[in-house]
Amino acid sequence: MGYSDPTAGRDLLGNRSLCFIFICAFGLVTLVQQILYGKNYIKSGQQFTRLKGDEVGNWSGIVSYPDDGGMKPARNGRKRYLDSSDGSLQFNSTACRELRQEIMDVKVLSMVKTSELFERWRNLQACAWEQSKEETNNFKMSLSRCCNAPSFLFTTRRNTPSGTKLRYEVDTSGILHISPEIFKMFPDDMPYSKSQFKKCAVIGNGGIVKNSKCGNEINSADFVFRCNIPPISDKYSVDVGSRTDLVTINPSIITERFQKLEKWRRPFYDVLQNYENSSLVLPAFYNTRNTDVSFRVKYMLDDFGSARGVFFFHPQYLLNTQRFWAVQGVRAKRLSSGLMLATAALELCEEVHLYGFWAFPMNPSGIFVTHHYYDNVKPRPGFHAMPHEIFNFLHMHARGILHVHTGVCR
């Protein structure tokens, strides 16, 4: 019979017992840490507001302000969301310079989570906006070299003589011969010149403008651009205003809502009456399908005896604008109408303000917003690159080139 150890299986203070004791001790320490962390979290929660939704990385924390207005991070090196959004901080204060830099440090949209970008943008709302003459002039010079809206925004008799073989923007293999009849529809020259207007408002159709109470501010601008004949009735005018000096019309609207003006001419004419004497601009030479529908708008207004201006985007201007923004990271099948108008406004106006421009399903506070201020119909996926357009606008706001309005107007 072999020898049997009486202590076998007991493992008195052996490996298993030591392991069990270690696990218990580790669990106790962790529990204490969680209790202490919970107390600190509740305390800090009384000091700042966190964004709802996904975590914002290293951009939530507490900020203190020294006497010179600079922004110092808390001991943990993290910065907090600023409760103030009334533009009370001076544009050139140390804090505002740092907040603008926080926006410009994001070189590409994929560098940050949406929530982090929102928080940086919300922080910047604590700062007054001022135009940077140097930045604005440099940007205008770049646009002048590539696009030259004061000469080529619209197709005119000056830049497109009779007999010209006009090449389409997209259907580059297609060529339209400018006959004397077509030539008569063009204005003699561009109706607007460089920096003709002091303050311009470009109104996008985004749901971000809903409940903004910006109508009076928009109406006070020297020139107002709108996109694709949006509703501006009393129901909406308190937010988007009613004044319109120029409005774009996408030919697809005429095709889908007014049957190419083959029958529904009067209803379309009545819709245009909401815009009083504003000029109309259409992309007649974007592709061959747009041409006849766009020309019918001109013919219809002539038949009704309207003196309203009807203009057609010059295809080379649109093509050059597409190339310009592609270099800035906006690569899409088609630029939005809002970006086209904002680009033109930067050359035609001294100061540009954007309203209703946003590309996300929630506002910077994390609250859901509809796609348009009047409905929630989404565009075709992949057709525009709206987030990248807005990202560029936020950068331009931080640089003092234009003013993006995403909050409530005072």
Second form
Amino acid sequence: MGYSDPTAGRDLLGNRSLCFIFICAFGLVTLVQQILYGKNYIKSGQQFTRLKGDEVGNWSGIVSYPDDGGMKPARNGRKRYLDSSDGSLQFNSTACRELRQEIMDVKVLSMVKTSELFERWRNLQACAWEQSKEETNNFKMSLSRCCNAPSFLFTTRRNTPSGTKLRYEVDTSGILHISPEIFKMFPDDMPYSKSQFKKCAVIGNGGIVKNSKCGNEINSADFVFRCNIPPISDKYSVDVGSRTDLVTINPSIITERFQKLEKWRRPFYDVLQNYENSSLVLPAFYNTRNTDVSFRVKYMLDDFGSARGVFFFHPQYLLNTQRFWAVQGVRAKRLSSGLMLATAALELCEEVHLYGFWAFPMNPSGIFVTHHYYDNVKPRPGFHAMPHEIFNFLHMHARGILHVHTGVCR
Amino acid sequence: IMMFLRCHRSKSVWAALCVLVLCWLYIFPVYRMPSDKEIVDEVLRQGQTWRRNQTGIDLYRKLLTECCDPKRMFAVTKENSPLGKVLWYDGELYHYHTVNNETYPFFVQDIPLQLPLKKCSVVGNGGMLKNSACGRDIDQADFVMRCNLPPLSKEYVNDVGTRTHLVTANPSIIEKSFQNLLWSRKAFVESMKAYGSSYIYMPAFSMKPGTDPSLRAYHALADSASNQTVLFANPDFLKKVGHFWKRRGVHGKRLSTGLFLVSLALGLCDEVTAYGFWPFATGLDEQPVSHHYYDNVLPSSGFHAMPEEFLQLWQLHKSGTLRVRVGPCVHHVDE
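Moving from the form predicted alone to the form predicted in complex with its partner chain:
Every component of the complex follows; first up is the chain already shown.
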């Protein structure tokens, strides 16, 4: 009794001083951001709102900021382009250049309110999209330098010889020895080559594609990518089409809905039958849990005598694309499979069209949309950085590298 | 020694000694197994003569019905194992499976057999069958039971026949030969085609590690739209049959599948003929006999008490309750 800790008053680099240092650092970073990007904020007189990409889950219910951007007259007295979604203006006309520049002026997502971004995006819809050869080629060049999908997208017998010690993408300590048995499951070589397809469509599963009537347009593409075996039954095919050439499957779906294929297999096989003769892609070497399930898919299809191609993402390719996008400002624990496919499509196709890529709770006109076109189940927060990915696509759209469809197709 | 013990004058030592001796006698009974040579002689003395004894048949059917009720209980059905019923594993201590929504749909509504069956063949896998030319006799029966997914390929047809109405499948085979059905299942489904539209009788609830492979076998066959029906052995029935034979002096840890099938056949059929039951290394002609008709791999010792089981069968053979065919089948002699 009566004993007191003599060091209690001092707190040499203890909790309190650490806390203080953190607060200082945070304040400093905020200040620097203000200085760097603050000009726009002062000029437009908009309130600076921080919008963290990984808080998607919180957006579902109440809107935490007034969505009045769309109702306001055009900002800075600039003329508003009426009938904004008709795409009547030339992509390279002066007016469109300005509109594109407006999108590209938004350097980071947190710089403007989403409503502001939506308005700029809506205005840009007045311009018919056109591919910019120069930008596209530059982008493809840098992609092929980093990632090289035409030879490294999937594990093949060529790029992964038998006996390789394959490193997993996230379980970096985990190493898989490619036994002859596993080697046998790989294709001889990559089934696709560089810019093999003229027009590709990558279908995200965003609720934005609902009621878009884009089915026919999607079906007319030369190659259609889909993510995570989405439903494409008659109910949805008007909006998302039915053609599928490549579809990814997340092993977690198999684990949850099909008991890892350890029990019944026919139900899963029947689900796959909806996708005509599209190939399947599985991230088998993402982590150790995925491997067995993914191999089982291959075995199952062989058992049922299906000639459907089954491919596994090369872990190195995924790592490289992750690094590539991190440089572009998309930092997440894991890139969405949509972004993976879009990245691959950029190398494999001449022209890439994205449908259903939208990670905001409302569409550009401010109307709420469901999370997926088939359900409204939100993903685990903090896993994907969807808004940042979409934001990147909007930029690329403005630069003429790919075409993001968010409106209704005609 | 007696003097030495007496000088202790301690009753507890005597008691301990008595208990020890009793235990010893229980574990290693004084009853001595006849040697292989004696059994061969005995079998040769009996020769091919066999007379059917209806009273013996009726008696055994009555005994088996009283103890184990094979007609209703031999497989797990929706009738005898409703939802929530606890199935105690017969091969393990303190393990049970409660019939739940997941397993209940796998059970057949009721025993699907047309009872009573007339002539049954129970085919063991003994090496004695090799070059026996018993295939025709086996196939002549109305109901053919086989053990442990035996090979029925071309080279064996003459000796073991082709027809199968019920075949047992040990989960350990699925584990060993088919990687637990976790990977490719084609090999399994293909190999099962040899048994036509027979019932696959699996002791799913005997050993804990056997349950999942057995259920998986069901999945695999149902997925491939096979016309085979999987019946799961009722652990209750297996346990009771085990006790039945233990009382008659079969002391293995566990009965062999063959004896289970013979007991089943005795309960279900009017006339039972057993083929391929010969657990000895030498045949009647003093020539070595392989362990199975398809290979010569001995099982792990100490699990089954095959010779004792054979003696039981031979007793039944002598009493005319069932017929055990040993040695080659000669066609012009019988029937």
